[in-house]
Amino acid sequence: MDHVPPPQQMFQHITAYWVTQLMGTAASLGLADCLEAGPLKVAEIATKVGANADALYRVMRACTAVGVFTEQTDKTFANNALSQTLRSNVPGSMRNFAIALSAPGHWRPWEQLTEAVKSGKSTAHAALGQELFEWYGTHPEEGAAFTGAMHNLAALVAAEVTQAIDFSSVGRVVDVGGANATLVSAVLRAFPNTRGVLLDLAHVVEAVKKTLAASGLAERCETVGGDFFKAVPKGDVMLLKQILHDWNDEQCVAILRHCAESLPRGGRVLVVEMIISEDGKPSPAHLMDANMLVLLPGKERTATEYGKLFSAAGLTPGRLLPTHSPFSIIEAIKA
């Protein structure tokens, strides 16, 4: 691979937003969905998702330029390797995702990183006039892409959740926070005889059911709109993917003492979250850690700093289980 002089990194480095709002765009309009059936001229594109073809056409050779989409001769387009992780509904998505991360409501904090370098504090509230999870609640299309969002997350760790825990003698697992239930969802269909219980805000557990049912898990998966900070449901089996990361110390501490509290003895926490290494060596969590900066109270940590968070719940740590995702699963049991 030929060097590349740091000048040119550096503006690949700064120009690397406009590729996520590129995604955005693509993932928006759905232009991946239009080309599943095979390639289009531009115009016709522009026709099916109410587009001007020559700005159309413009984004889409842009993208192509980043290797998503390929440009075919007079203005054609197809779907390529990359472009189909923008169709929705396939597996390895990442369009809810795209959709969510160049919104507004990840987006506006990030235009205030400066702020929360200085203040270490979210810029959300400046951002967007209310917290971010608030700021979902009255803007149910952007809370419903970052619900996808978090599904395309959970699809990348689900299968091997189920691969590296046995849960054939669990009788009911939690998934705290679960949003439309991925991860319980995958959990069910692998161990026939476990229960689930999904518990999420009201406005996400009401969405929630309509894919359960459509699943045909709806008889096995109890549905909670509540608070994991005042209760969470009984169950042998805590699942919390993406939970912790959001939060402080403090709060993360209450929201394992009440899964603690709903456990029988031996029952057990499994947290799913981005790793910070312990020798400092880079990876997606450090960028993950940037984002909960902006965005929330929350943070991204080390093994050793989830244990100190379980032990102060009253939990005992237990196993760390790498994936071949970004994700961990992180254990700890009740004694």
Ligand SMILES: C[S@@+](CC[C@H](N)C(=O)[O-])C[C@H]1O[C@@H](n2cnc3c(N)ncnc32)[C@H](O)[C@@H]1O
Given for the second form:
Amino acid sequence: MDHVPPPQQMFQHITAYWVTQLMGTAASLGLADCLEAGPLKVAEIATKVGANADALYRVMRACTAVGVFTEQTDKTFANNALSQTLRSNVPGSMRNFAIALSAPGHWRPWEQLTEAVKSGKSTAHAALGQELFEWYGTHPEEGAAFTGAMHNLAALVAAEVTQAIDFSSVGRVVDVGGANATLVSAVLRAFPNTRGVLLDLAHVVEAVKKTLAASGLAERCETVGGDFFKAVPKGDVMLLKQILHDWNDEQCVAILRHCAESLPRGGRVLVVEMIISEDGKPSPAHLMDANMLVLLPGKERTATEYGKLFSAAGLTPGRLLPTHSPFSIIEAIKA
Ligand SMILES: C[S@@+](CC[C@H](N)C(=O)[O-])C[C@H]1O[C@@H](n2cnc3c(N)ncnc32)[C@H](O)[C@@H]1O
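Can you give me the structure for the form predicted together with the ligand, which would complement the form predicted alone we have just seen?
Then the entire complex follows, led off by the chain already shown.
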């Protein structure tokens, strides 16, 4: 972006929310799914998705301005590599992520970022009248999109976790706050002798049972509707992907203590998070940290900070394994 004059760069930053909502609308209308079989005239797409053809043309043309969809002659649009990621249920899908991040649960707290900076606290309750995970529990459609969004992100790193960690001698893996069970499912597929447990809030687990049944893993993956601040099911390895970043240090230590209580000696906790580099070098983790400031009591942390949480919970810090995704794997062992 160096060649773009600063005011124009700033214009792009300031209007970035237009793009968020364009992606959200394209995703929730299912525009990319509509184009699965090939290019279509915008009037046909409008009929399929129940939209005004002129407005839809303007929105799809705006999407092409950021490289999403290709406009052919005669108001005809086709999918391209970027719009393919807005399709449902394809490898690399980001469709649910686009829906969830443009929907009220995330959007409204962000409107109050300045308040969060002044108070040092999440604005979720002020903006939504409830804390974020309560909101998802009482807004099932948006909650399902959020669970799907977590699946989109977990799918970016799941294969790397199963390559980096040998689970072949692990009896039981618990996906703590596992949402769509994406991570534990990848482990179970890669290691046929391992069994799994999904722990999440009751309403999340109910919906995920169908996904597990459809993927043929229901027999090998127990589901537990519960609260990780009260207890965590027993297992030999605890997976915590993007759990600790939701909570403050005290809350993290409480979750980790429950994990430690349910592990045997030699058992492991595997935390999958974006890591703030020790030298403060800018990275996407800093943006995710601002997201945590607004939405939840949590924050992104350095590896050293994770190490301190492990020690406070009676666990021994282990390896830090970077992946090709934005996430790293941070290990802790129950000695
Ligand atoms: C940021 S999401 C991460 C989901 C999943 N680990 C992943 O990365 O795909 C946090 C998850 O924690 C769950 N959760 C929140 N509070 C919880 C609690 N008290 N007990 C159990 N699960 C909880 C949410 O429902 C959500 O699925």
